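Below you'll find only one chain, the form predicted alone, shown as structure tokens.
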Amino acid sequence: MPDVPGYTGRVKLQSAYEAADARVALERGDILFFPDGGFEIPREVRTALTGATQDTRAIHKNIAYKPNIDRVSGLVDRAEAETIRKAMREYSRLALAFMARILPAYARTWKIDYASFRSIEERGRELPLTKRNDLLHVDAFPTRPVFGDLILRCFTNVNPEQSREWMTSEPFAKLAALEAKNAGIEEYAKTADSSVRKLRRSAMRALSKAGLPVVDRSPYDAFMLHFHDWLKGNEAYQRDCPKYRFELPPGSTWLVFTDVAPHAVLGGRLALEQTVIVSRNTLENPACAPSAILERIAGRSLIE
């Protein structure tokens, strides 16, 4: 059992009305589990989504909805786009309201990110190694750096018959203590030097002016993106780390910081998800943030 105070290594059962310690549980790496779903998803939303035809090419892991521009992607048939967009918009609205009711301290400043629909069976799915869902990993976004903030996700299993199978391991505090140096955190910390960052910023401005798509990441974001891939490719970690398996039944909802809790999805289809980016400063214990943990290991700030 990991030596993280209060960590259970299993789903933490909660109802929508018994979540007073939700922040504490989430920040230590627990999953908040709502067996009754926590909120009602209209039948027409479920019907529309279960009929959606996802583009199975590797560039589209899921059907994605971007609330800020009210647009959906990842469909084979664009004729479905309007119906799916409306259904995803409604799920996004309901999930955000539910999350805000449970976690008002986070909601005051969080940034709303994408929603998604995971329509394809996870077991046996063929994807490139770094995109595989069945390997334990912590989340990081290639195109949307968080600059030390955290990735909070709300999942709902809308499959009427099949559970969604998850696996987790010891939370980020223990994982980083064991593996961050092996994964090269000290090299990424060197890029936090002001002179190095100034040169990189100048180069990125030049590339941007030339019309090339560039993403300006903090040293923290760059390491987390690398760590995501490093964990998936580390056979010893995947084989030997402690593992906790869960079945999340039809109709259930669960919330988790997916950059705090290493996780993998082993099986299931028809799951909805809404992501928000939570400010490190709104945590019950900001020292629990992965960025704070890595900064203690590196001995310097990794965020501008």
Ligand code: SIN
Second form
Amino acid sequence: MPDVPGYTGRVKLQSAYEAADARVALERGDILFFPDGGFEIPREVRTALTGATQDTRAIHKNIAYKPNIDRVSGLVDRAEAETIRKAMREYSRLALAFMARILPAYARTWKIDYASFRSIEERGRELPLTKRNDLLHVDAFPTRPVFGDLILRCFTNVNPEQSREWMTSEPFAKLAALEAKNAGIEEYAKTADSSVRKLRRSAMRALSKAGLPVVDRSPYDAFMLHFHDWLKGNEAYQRDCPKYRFELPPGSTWLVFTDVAPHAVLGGRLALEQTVIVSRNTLENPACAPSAILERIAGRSLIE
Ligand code: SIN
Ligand code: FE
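Please supply the coordinates for the form predicted in complex with the ligand, as a counterpart to the form predicted alone shown previously.
Below is the entire complex, every chain and molecule, led by the chain shown above.
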């Protein structure tokens, strides 16, 4: 990605107030940082969230809020769920308005995804390998394929005292150049347009129509899901790749394409987050999309 202004081959914490162009900074893999939080979160919202007791028995890794149906998951207590739902609805609304103000070109076609509340201390958290947050990875959603579009997330640290500690590595362009072939991109590319795949897709569509919870993914989505797990399980990558650590202080907000910037969280609790799916064709530099980078490496379309 030599032609993108400001591209350094590392993930930087880029102060939003000094960025020449927010889209360019995000697309090259930088974290767009608002030390003052960028937007006001009412006190009631913050206090409602500091007492949340997440259901640790549940399969949920975080407390999730789905803006389209106005529901939360991941909480035990009904009364508490109601309080949290209201607080997260408010955060979701404010974060989306803020993001749309900063990134109007994306907002015209983005798809609003879930919000989440990360209430559990990340340091020392015990999770199965592929769910661990402290290992570097790029994001991919098992249940919501993106078909080549990008995952943009807005995080706010609502902890009044403690910073959230992040680690990042080299952005997707560099990561993919080094590792996509080792991770098997050529095998995934072969499945694109194959007759087996066409049969599989029509079967999936039929099952989905019949109400079964199957997910119809593009070869790109399938590779990204695999790559997420492959990176977490790759000891050499985790040990040897360049690492950049950041402290995100209380009250700060940061925006990042979590499929462009490999990331891990090492410590902190009480963060809020809103996700949107940004269309690849609304990027200032569409060639920066992970799907475009992989298509160049594979020499073919991975979306269909
Ligand atoms: C992640 O997306 O991997 C976790 C980020 C965070 O919770 O700070
Ligand atoms: Fe992640």
